[in-house]
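What follows is one chain in C-alpha cells, specifically the form predicted alone.
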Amino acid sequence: MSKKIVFLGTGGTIAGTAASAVDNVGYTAAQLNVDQLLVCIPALPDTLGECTAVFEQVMQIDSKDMGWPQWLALVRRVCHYLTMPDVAAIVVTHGTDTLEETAFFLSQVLPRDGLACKSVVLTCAMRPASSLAADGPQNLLDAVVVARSQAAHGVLVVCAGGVHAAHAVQKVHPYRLNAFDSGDAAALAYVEEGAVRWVQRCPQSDRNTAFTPELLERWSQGPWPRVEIVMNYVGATGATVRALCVEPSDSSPAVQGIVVAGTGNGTLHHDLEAALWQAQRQGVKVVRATRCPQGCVVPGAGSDAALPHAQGLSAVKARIALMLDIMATMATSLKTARHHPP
C-alpha cells in the first residue's frame, strides 16, 4: 500500500507575500494555499520518496488571530487523517506567533493511539513566501524528512533544522530564522542535509489532561472556559485579578481560571498573591507559572503550596492545560449529575 503524507494548510507567514522580495517584515500573512507552497519546491518529490502528497487548506489565517473555532476545525481534520491506515504522517503549515500553543493543544487532545506510531509535524517560516531568501521551502522539506522518520511520533515542531517536542517548544525571537527553542529540554533532533540526527527519543506522552476529541466535540457549540493570564512585576497589585473576578454585567462568560506568570521561581507581590488566594476561594482555578524563559517553578513548602504550579509549562501552555482541565471536570460533573439526579 502506497503511504501518504498529508499537508494541512492554516496560513501564517509561510504563506505570506509582500510587495517587495526584500521586505521580510511588511508582508501580509496567509495569502497562498498549501498546494501553491508545495508546487514551488522542486526537491519535494525526491524528499517524499515513495510517499504521495495529499493537501488540504483547513483555514487561511494569520496565527496571531487563531481561536477556538480554528483549533476545533484543525483537530477534526487531523483526527480524520490519523485514522487512515495509508496515512504515514501529517504536516501542518502554521504561523510562528502561536505555533507553540497550537502544537501543545494538539498534543493534549489528539487520540493517544493515533500518535503512538504516527507524527503530526508543524512547520512554519519567519520570512514570507515572496522573500528573496524564503525559509519556508527548506522548513517544509525538513518537516517531510522528520515525518518520514520511523523514530518520529507525537506532535513535533520543525523550524530552521531543529526538531522540538510540543511540550517544550517556545518562540524565543521575533525575527531571526531559528526563532524556536526548547529551553532546558533541548531539541529532540536536527535535520542535516536531508537526514534526521536524533539526540533524544520522542516523548511517549506529554499529555497532562484526560481530554479526548469526543469531549472536544461536546464543546463545539458553546463558549470555551475563560482562562486569563496575569504577570508579576515590580509594583504589581491584585487590581487586575480582582477586576477579572467581578461578575460580568453583560453576556460575557465569567473567568473560570487564572494563570499567573510569577517572577523567578513563581514569586508574587504580596497584594497580587492575596488577590489570587481570594480568587481561588471564590472558585476560580489558579495555576502558578514563571515568566522566566527557561526552567520551571520548583514547588516547595510554605505559602506557594497554596497555588498549584504549572508542572513545567510556560504560562500560555499552562492556560491551555487549565482550560482543558476545566472542560473535562465540567463534563464529568454533568455526566455524574445525569446518572445521579437529586
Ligand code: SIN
The other form holds:
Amino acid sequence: MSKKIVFLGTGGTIAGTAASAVDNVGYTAAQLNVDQLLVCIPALPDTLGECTAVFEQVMQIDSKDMGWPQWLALVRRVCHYLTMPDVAAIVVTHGTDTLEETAFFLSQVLPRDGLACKSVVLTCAMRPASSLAADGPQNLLDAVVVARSQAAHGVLVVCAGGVHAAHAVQKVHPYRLNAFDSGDAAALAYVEEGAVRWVQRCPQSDRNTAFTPELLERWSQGPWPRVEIVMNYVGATGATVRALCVEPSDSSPAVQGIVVAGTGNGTLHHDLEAALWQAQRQGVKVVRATRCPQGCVVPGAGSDAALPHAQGLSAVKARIALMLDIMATMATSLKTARHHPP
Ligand code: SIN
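Next block: the form predicted together with the named molecule, after the form predicted alone:
In what comes next, the whole complex appears, and the chain from above leads the way.
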C-alpha cells in the first residue's frame, strides 16, 4: 500500500508574502496555501520517495492569533489522519511565534496509540515565502525527511536543520533563521543533506493521561479555563494577581489558574508571593515556573509545598498543562456529581 504524508497548513511566515523580496520583516503572514508552498519545491517528489502528498488548509492565520477554536480544529484534523493506516506521518506548517505551544498542546492531547510509531512534524520559517532567500522550502523538505524516518515518532519540531521534542523546544530568537532551541535537553537530531542524524531517541509520550479526545470534544463549545501568566521582576507587586482574582462584573470567565514566571529558581517578591497564596486560598490553581530561558525550577526550595513547581515546563507550557489539568478535573467532578446526586 502506498503511504501518504499529510500536509496541514495553518499559516505563519512560511506562508507569508512581502511587497519586496528583500523585506524579511514588513510582510504579511499567512497568505499562501500549503499546496502553493509545496509546488514551489522542485526537490519534493524525490524527498517524498514512494509516499504521496495529501494536503489540507486547516486555517490561515498569523500564529500570534492562535486560540482554542483553532487548536480544536487542528487536533480534529490530525486525529482524523493519524488513524488512517495508509498515513505515514503528518507535517504541519505553522507560524514560529506560538509553535512551541501548539507542539506541546498536541503532544498532550493526541492519542498515545496514534503516535507510537507515527510522527506529527511541525515546521515553519523565519522569512516569508517571497524572500530572496526564503528558509521555508528547506524547512519543509527537512520536515518530510524527518517524517519519513523510521526513528521518528511523537510530536516534533523541525527548523533550520534542528529536530526538537515538543516538551523542550522554545523560540529563542526573533529574527535569525535558527530561532529554536531545546536548552538543556538539546536537539533530538539534525537534518543534513536529506538525511537525519539522530543524537537522541524520540522521547516516550508524556501526554496528559487524564485528557482523552472525548474530553476535548466535551470542551468543544468552550470557554476553556482561564489561566493567566504573571512574572516576577524588580519592583513586582501582587497588584496584578489581586486584580485577576476579582470576580468579573461582565460575562468574562473568572481566573481559574495562574502560572508565575519567577526569577531564578522560581523566587518571588514577597508581595507577589503573598497575593499568590491568597489566590490559592480562594481556589485559584497556582504553578511556579522560572523566567530563566534555560533549565527549570529545581524542587527543594521552602516555597515548593505552598506553590507547586512547573515540572520542568516553561511558563507558557505550564499554562497549557494547568489548563488541561483543570479541564480534566472539572470533567471528573461533573461526572461524579452526575453519578451521586446530592
Ligand atoms: C507567525 O507566528 O505566524 C508569524 C511569525 C513567524 O511565523 O515567524
